[in-house]
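So this first bit is one chain, no partners, the form predicted alone, shown in structure tokens.
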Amino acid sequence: MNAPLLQINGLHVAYKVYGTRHHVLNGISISVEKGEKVGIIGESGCGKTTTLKSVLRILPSNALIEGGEILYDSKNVLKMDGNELRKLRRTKVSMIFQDPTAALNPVFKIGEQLFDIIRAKYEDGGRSLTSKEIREEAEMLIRQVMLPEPERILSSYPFQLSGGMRQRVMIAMALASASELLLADEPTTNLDVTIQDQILRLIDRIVNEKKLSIVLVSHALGAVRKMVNRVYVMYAGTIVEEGRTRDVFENPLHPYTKMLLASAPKLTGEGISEGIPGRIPDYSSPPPGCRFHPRCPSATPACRFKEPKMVEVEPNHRVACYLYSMRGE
């Protein structure tokens, strides 16, 4: 059996904030096969973005990777030297950031920023392109993301484009370097509902056409359900449930997953969701045991002292919860 394209094992990440450590990722494990579509869902602040940034090693300077490994094509990303890491970012893996306004440099035209990405990709492959070839590839990428008048887009500054257009430009930039894996971090944040649907359909079409693997982080649960093959449910830096998308959405096992799915608004207008009572824990002193137990209506005494292990309840559907542990350990 071939190794997964991406394998995260027991990853621990903390942030140093005013002399204290905030322990965000608490030993998470995630895998992505070649050509697979994987989703990560959970509340804001639960560590989804930190997970994606860890894969590319673009965490902020106050972040500390305290343990675990990130294997890409069986090579540990955390032990890669500068050249290996640069090649990974330029030719294999790229990321769509959730805020294109912050990700795009406001003082450079779109073309200048996209040209640099294309030039770097080919230089790493030992090939130099002429200015005309670089421009032609940039125009092709702009057309791929369904933006009209590529020449005008390339000569524009980010502030001259709408939010939806900026997000499409970010997708084009990601496609310029991603040949194997696309990391999509809330790609529809701050966009209206109609544009959100267009962006997600666009990403799905391009992933299918290019046969890419994708890790999609999104609060749009309907889009996740429709787009991905498998889904991970994350709470406060821990994976609490994982399985095939259909199994998780139709038969959620963890109390958090049940409450998360129940809190999503319904088009049928069947009342207003109350949401999930409480809030995610303070990462400087997270609760012992299961991190969800202070908010969980089904918490047992064991939940307060020892972190539950992931157990398989049905084929390819696993959960970290004492309600499903055979021995309550």
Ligand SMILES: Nc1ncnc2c1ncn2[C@@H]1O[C@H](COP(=O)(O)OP(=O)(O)O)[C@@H](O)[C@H]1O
Second form
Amino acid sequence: MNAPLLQINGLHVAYKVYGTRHHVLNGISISVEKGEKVGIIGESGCGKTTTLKSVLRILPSNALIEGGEILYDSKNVLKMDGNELRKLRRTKVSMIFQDPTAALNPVFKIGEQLFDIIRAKYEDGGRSLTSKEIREEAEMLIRQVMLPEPERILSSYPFQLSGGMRQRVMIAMALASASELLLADEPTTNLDVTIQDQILRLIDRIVNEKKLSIVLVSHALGAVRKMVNRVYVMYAGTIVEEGRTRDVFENPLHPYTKMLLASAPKLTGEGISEGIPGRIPDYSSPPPGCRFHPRCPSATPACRFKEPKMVEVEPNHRVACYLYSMRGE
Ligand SMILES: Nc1ncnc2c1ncn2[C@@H]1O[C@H](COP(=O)(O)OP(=O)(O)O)[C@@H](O)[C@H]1O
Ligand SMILES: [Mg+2]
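Switch from the form predicted alone to the form predicted in complex with the ligand and give that structure.
Let's see the whole complex now, leading with the same chain.
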């Protein structure tokens, strides 16, 4: 079998805050095959964005990668030099951010920003395009995200567009450079509910058409369920469960997964989310053992001492919880 397109092995990331280290990512491992669609779910603050930003090496300056490796096409991203990283970002992997205002520069027109990305991508591939070719490609991308009147969009400034339009523009920009892997970080969180579904369907369609791989982080669990092949459940910087989407949603194993799925607003729109009692731990002194034990209704003394290892409970369905492995293992 070929190596996965992306393989994160035992990644540890901390943030330095006033001289104290906050140990956020606690040795996570995630893999994505070529053409595979993978989801990451978990409450806010669990480390999902940190994970995605690590892949592109765009973590904030107070972040420290303390251990592990990130292999892209078998090459360690953490050891890439500036040139290799630039190539990775321009031609292979791109990210759709939660907040489009963070990705769009307010002082340049959409067209100028998109043209730059397209130009850079071709230059990296050893080709230079004429301005006309660049414009044509930009218009094609704008049409692909189903925005009307590409010329008008290209000559607009970000503030002249609605939130939904900006999000589409950002998807177009991500598509301009992603030829293999799209990292979508809550791509619809800031949008009106009526547009959320449209945007996710659009992303899904494009991923299918272009045969991209995607890592989708979203609180819209119904959409995640429909869209991805495999899902990772993340709690406080640890992967607590992973498996095929159907297995995880229909037969969640980890107490955290069970509570997370139960706390999501019902897919029908009825019922009110209860939330999970308690809160994410303080990362400057995370609880020993299983990080979820202080909130876990099934916790036993063993859970406080040693972190449970991942065990495979059914084919390709793994969980890190002593309920499924020998106590104290
Ligand atoms: N630059 C930073 N400095 C300090 N702490 C940070 C920084 N960025 C994120 N964090 C903290 O790291 C934890 C994980 O954050 P994040 O990766 O954004 O989680 P998620 O995307 O799952 O909501 C949170 O507790 C957050 O406050
Ligand atoms: Mg986030």
